[in-house]
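One chain is shown next in structure tokens, namely the form predicted alone.
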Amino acid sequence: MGPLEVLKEADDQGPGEMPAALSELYGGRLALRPPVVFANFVSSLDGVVRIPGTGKVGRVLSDDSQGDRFVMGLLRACADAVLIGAGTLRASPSSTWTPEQAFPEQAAAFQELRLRRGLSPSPRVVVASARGELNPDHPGLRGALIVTGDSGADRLPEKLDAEVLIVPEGPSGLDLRAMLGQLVRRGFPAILSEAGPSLTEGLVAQGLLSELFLTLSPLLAGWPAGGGRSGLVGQTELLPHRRVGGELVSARRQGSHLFLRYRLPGAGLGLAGGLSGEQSSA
């Protein structure tokens, strides 16, 4: 693979030191401001994100990148824990949400770049199931933190290689402000989302979303109808009632795909709040 052609680069970044490897892939550095929540998505030219019933639908949807494996390596590797969903988890019966899984290809570059930023050897897989009915044979939830509520916790199974942490339930699913909060004082300040729609319209909504990572692939997917393909927010509805736009920070190319990542203006401060809400009652 070749280095991602750099577009556009902010001033702003923090410090962000990596591997000579992986700077000249990704055409410099990858710089993160936590506490920060960032999402990672392959989407096509039409916006689709989730084909129901495709296996790897990420490999398809991206015809199979290197860049975007890359890109996913990469963001895997600088994060504190990596976020998904019980339906991320069932669709994905293989993953174990490392960074080498993703990009073996640098996976020594990778651990090099935890050490020197002081980051344990993997990241965390937490994931949020508000139901608790998870397979305690996934390969992924092996040292994984299991987010759930009350009665989720009753339907865990018993043999589960896994540490369990209850967080309050909201009327529509798990506290996502509570459990993010439960995360960053547990030492887990930048959490990559690798959740989907359903998971990121509920951080988007809330306001807890900080960054957007969106490779924009050249396929078309197409919509049909009553198929149950998303776009990357699920069935919210924002516009023409709520604009939730996104600061252009970074654009990065290989041939026809696009490597864009954009900061959610205001998200951090819903984080924020909520962390000091938590630490307040602590």
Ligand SMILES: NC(=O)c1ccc[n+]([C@@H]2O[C@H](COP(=O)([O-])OP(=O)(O)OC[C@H]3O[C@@H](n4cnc5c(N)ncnc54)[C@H](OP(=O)(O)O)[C@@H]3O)[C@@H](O)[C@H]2O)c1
The other form holds:
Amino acid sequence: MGPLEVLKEADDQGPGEMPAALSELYGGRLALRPPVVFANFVSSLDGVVRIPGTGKVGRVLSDDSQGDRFVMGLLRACADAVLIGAGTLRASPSSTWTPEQAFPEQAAAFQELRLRRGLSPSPRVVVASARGELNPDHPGLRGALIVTGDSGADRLPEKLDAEVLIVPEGPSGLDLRAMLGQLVRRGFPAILSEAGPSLTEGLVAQGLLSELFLTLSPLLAGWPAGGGRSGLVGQTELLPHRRVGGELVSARRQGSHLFLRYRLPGAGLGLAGGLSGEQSSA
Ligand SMILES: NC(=O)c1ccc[n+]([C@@H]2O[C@H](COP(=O)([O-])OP(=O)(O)OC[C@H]3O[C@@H](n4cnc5c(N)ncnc54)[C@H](OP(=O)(O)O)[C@@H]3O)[C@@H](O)[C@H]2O)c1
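Beyond the form predicted alone, can we have the form predicted together with the named molecule?
So here's everything in the complex, that chain up top.
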């Protein structure tokens, strides 16, 4: 893969070392300012991120873009934890959410980046499930942290090679603010969300998402009626009554694909408020 072409890069980068092989491909450093929750999505040109019943949706939507797989690997490599919802787990039966699974060509450089930044060898996979009905044989659950509520914990399969964290439940699933607060306190200050629209809509609605890394694919997907397709905030109604606008931090290009990074308003404060405003039960 050739380097991504940098179209825009904000000056106020945070700290973070990066091996030369990665900064060459990315066209500079990728830095974060923890505590931070940052999401990664690939979207069709017409805004579709979820196509039910289709395997490897990311690859289909991105037209198997190498650049998309590289950015996904790099973001995972920079994270303490990769958060997914059970919907994404169920839809991706062979995924392990590691940097090297996304982009094996740079596996060694991803390891080097983690070493230099003092991160654990692999980001911890965190699976959020309110119902607790998970397939214990899913490879992504090996060594994962399952976050659930009291009722979900009762329904978890017996044989699980994973740790369980109980968090309070909210009106539509887990209490996401409490969940993120507990994760940060447990040593995961940089949380990459690779969750689907259901969990992401809660993160956005509650102002908990700090940044969005969006790959804009040149492909059109279409929106067939009743097909269950979705944009990245699912069913949430924002406009015209609620304005949530991102600030463009960086833009990169590879062919006709765009790799966009947006800072979302007030989000860091949302997380900080959650952290200061609740007691630890971890
Ligand atoms: N294009 C992309 O970049 C991209 C990125 C990610 C995912 N996807 C696609 O999106 C699809 C999955 O979408 P999804 O929306 O079902 O996935 P999701 O958001 O990852 O998972 C939803 C599940 O998370 C659990 N959950 C726990 N607390 C929740 C809360 N407060 N709010 C919402 N959910 C909560 C629930 O699990 P329980 O049912 O166990 O209670 C819920 O069913 C897959 O096809 C995947 O490939 C695409």
